[in-house]
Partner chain sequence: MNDKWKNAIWAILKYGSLIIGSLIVVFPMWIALINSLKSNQAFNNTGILQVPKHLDWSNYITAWNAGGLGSAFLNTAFIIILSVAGNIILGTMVAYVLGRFQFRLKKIIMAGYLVVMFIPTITTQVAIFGVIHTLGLFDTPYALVLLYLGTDVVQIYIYMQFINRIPVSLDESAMLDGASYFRIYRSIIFPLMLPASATVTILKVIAIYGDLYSPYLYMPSTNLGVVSTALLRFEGPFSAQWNLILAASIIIAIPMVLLYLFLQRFIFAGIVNGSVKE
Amino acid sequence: MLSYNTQKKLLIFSFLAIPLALLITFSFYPAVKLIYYSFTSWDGLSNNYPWVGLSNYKSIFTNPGLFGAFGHNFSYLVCGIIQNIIALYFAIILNSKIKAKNFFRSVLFTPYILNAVAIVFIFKFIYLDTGALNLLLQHMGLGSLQQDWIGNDSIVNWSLAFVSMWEYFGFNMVIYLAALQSVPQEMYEAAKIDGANKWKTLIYITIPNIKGIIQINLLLTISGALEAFNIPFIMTNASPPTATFLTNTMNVAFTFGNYGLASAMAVVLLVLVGVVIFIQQKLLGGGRDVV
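Would you share the structure of the sequence above as one chain, the form predicted alone?
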C-alpha cells in the first residue's frame, strides 16, 4: 500500500506529465533547435548544417534592410499606444449609466471578431485613389487632404498601423471595461462625497485599480507592434517601404531559403521582446498589486 505522500506525488506527476511533455516537445525543443540553426547556413531542406558562427547575427545588425525594418514598426507602436488611450476612454464612458450601452459595446467590439484578412482587404479598397476615404474627403470639402495612402512611402506605414488600431480597439476596450467593473463602486461614492471631480477620480481611483490590466494591454501592444506581419504582408505584399522585421524574417526563410539567417532573426526578435518586457516591468512596477 502506497503512503499518502507517495500517492500525492504520483497524482501531481500524472497531472503534470502530459502538459510538460507537450511543452518540451512544442516549445523548449524547437527553441533550442532555433538557436542552433541560427549559427548555421541551413537551407531548410538538406541534412547539412554548415556552421557559420556569429556571421548571421553580424549580417542582421550590419544590413539596414534587415534590422532597419524595425523603423517601420514604430508607427504600429505609436498607434497602439493611442489605441489604448482611446479604448480606456470609451470603456469609462460605457461603464457609466448611459442608454443603449450594450448596443455600443457590441458595435465597437465588432471589428475584432471580423476575419483579419477581410479587414485588410476592406481597407485596401478604402485606401485606393478612388476609394471611400478620398471620396469622403472630397465631399467634405477637404480635397487637399486626399492622398495616395498606400503608394506614398512617407505615410504608408501610418495608414497600415491605423488598420491595426481599428481592428484591435474593441478587444482592448472590452478588457478595460471588465477591469473597470471590478473596481468597488464604494470608492467612487466616497470620492464623490469628498468632492473629487472626474479627473481626480480617474487619476487616484480608476487608474491605480486597473494598473495591472493597463500593463498587460501595453505588453500586448508593444509585442504586437514588434511582431506586425499580416497587415503589411496582405496590403502591400511586404514591399520594402512597409516591410517589418517579421515580414523580412519570413521572406529570408521562405523566399530566399536562408533558414539559418531567418532563425537568427527570430532569436533577435525574441530577445528584443524579452528586453522590452523587462524594461516595462521595471518602469511600471512589474505588475505588483496596486490596490
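As the structure is a computational prediction, the values presented were derived from the model and not from experiment. Residue numbers count along the first chain shown, from 1. Think of the rigid core as the biggest set of C-alphas that the two forms share within 1.5 Å after superposition. Compared with the form predicted together with its partner chain:
- Comparing the forms between these two forms, the C-alpha position of Leu10 differs by 2 angstroms or more, with the core used for superposition.
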Given for the second form:
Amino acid sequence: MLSYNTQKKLLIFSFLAIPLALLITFSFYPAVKLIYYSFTSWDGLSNNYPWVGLSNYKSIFTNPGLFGAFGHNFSYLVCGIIQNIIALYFAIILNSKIKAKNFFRSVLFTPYILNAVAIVFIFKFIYLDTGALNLLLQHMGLGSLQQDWIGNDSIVNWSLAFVSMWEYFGFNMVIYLAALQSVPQEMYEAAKIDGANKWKTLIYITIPNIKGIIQINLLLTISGALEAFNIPFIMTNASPPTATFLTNTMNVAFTFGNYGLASAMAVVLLVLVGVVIFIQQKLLGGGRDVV
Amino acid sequence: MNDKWKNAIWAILKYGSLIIGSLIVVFPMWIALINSLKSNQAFNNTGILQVPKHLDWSNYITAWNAGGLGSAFLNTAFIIILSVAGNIILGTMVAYVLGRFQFRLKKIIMAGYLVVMFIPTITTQVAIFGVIHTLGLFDTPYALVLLYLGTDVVQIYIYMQFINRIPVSLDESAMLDGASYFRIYRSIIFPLMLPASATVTILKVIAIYGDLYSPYLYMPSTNLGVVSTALLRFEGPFSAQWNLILAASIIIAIPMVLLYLFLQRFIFAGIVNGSVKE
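After the form predicted alone, can we look at the form predicted together with its partner chain?
In what comes next, the whole complex appears, and the chain from above leads the way.
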C-alpha cells in the first residue's frame, strides 16, 4: 500500500479535479470571457470579435432604456427589505413558546418549494381585473382599493415584487429561526435575572447575536433585487414597464444578438453587486466569519 | 397595565399575525385549487371565490395530455437523478478533502466557492452558452446535468458543519487497521454524512425543479421539455383557459408538496445544524 503521505496528495488531487474543473468551466471562465466580450461587438455566432473599446459601456449609461431599468428593480429592493423584516418577526415569534409551532412554520415555508412558473401563473390569475384579489377587496368593503394590478404601469412592479416577497420570505424565516436557535439559552436566563423585559432582550441579546445572519440575508436580498428576472419574465414577458436590468440584458443578447453590449451590462451588474458587498462590509463590518 | 393583560395582548398579536400570514400564504393556492376544479361552464358562471358545486377533474386530464406533462416529468426526473447523484458524490468528496486535510490552496479554493455565490448565474449565461456549444451538448439533457453537477458554497457549508462533528478518532482507528484514505471516505465518511446529504438533496431538487431559465435556454426542443418549460408553454395556446392553466400549475406543484410533507424534517434539521454558531 502507498504511504499515507503519497495517498494524501493523490486523494486531494483526484477528489478535487472534477469539482474544480466544473467551478472553473462554468463560473470563472465565463466571468472572464464576459469581460472580454464586453469590449467587442460580438454577435454571438461568428468567429470575429470586433474590438470596440468602451463604446458598449457608454451606451449603457447614455441609453436611458438600459440603465433606467434599474428604476424597476427598486420595488424589488423595497419589498426585499420588508420581506426580511417580516421573516425576522415571524422567526422571533416561532422561536418563543407557542402552540402549533411546526404547523405555522411548515405553512409559511410552503411557497418556497413551489415551482416558480406555477406561482407566477397563479398570481397572474389573482391579479386579473376581475380577479380574486379585486373581488376579495370588494367583499371586505375595500372596493376603493381595487386596481388593475398588472395593467397599471405605476403599480405593476410593486405587484410583481410582492410575488417575490410571497415566494421567498419563508426561506429567510427558516434561516433566521435556525440562527435564533443557536443563541445560547444562558444569555436569556441571565437577562431575565437582571430584570430585562422582552423588548430589551430583543435589542440587546437577540439582534446582536444574529447580526451576521441578518447581514448575509440582506446581502442576498439586495443582490437578488438587482438581479430580479424570473417574475417579470414569466408574468409580463418583461414588457417595457416591467423590464428589469437583467431581463434587458438577456433580451439584448438572445433577442437582438448584441452579445457585446449584453456582456457589458452583465459586467456592470457584477460590479454593482461587488460594490454593495463592499459597502456593507465597510458600514457594518464583520459577518465574514458566517459563511 | 399588569402582566396578565400584557401577556394576553402579546398572545393575540402573536397568533393573530401568524394566522394572517398563513392566510396570505394559503389564499392564492386555495383560489388556484377551487378554480382548477371547475368545468368551463362552471368557471364562467360561478364567482372566482366560490367553491364549485361539482368537482370536475377534466381540466387535469386535458392539461396532462395536451401539455405533454408525462414526458416533462420523465425528463425532469432523469435530469434530477443524474445531477443530484453526481452532486452528492462530488460534494462529499470536496467536503472530505477540505474538512480533513491541510494543504496549500485550501483557503483559495474555499474563497473561490464563496466568490462564485455572488456572481449572478443568469448574467454569465452569455458566456456559458458558448461553452455548452463547444462541448456539443446544446439541446441535450446533459447540458443541464453538467450545469447542475457542480457543488456550491451552501452545500459545502452544510457538509463541513457535519463532517466537523464526525470524530477524527474514527478515521484514526481505521488507519490503524490499515484502511486507505479512499476506504475511509467510502466506508466511514460518506455513510455518516447521509443525513446531511438528505438536506442537500432536497434543496437541490427544489432548485432544479423550479429552474426555468437553464432548460429554456439550453433545451429548446419541445420533446425535451421539463416541468417548468412545459408549464410555460401553456401561456400561448391556452391563455384564456384559466381553469386549465391552474390545473397544470397544481399538477406541477404536487410532487414538491409531497416531497416536502414527507421529508421536511431533513430541510429544517439540516439548515439548523448548518447554521451559524458565532
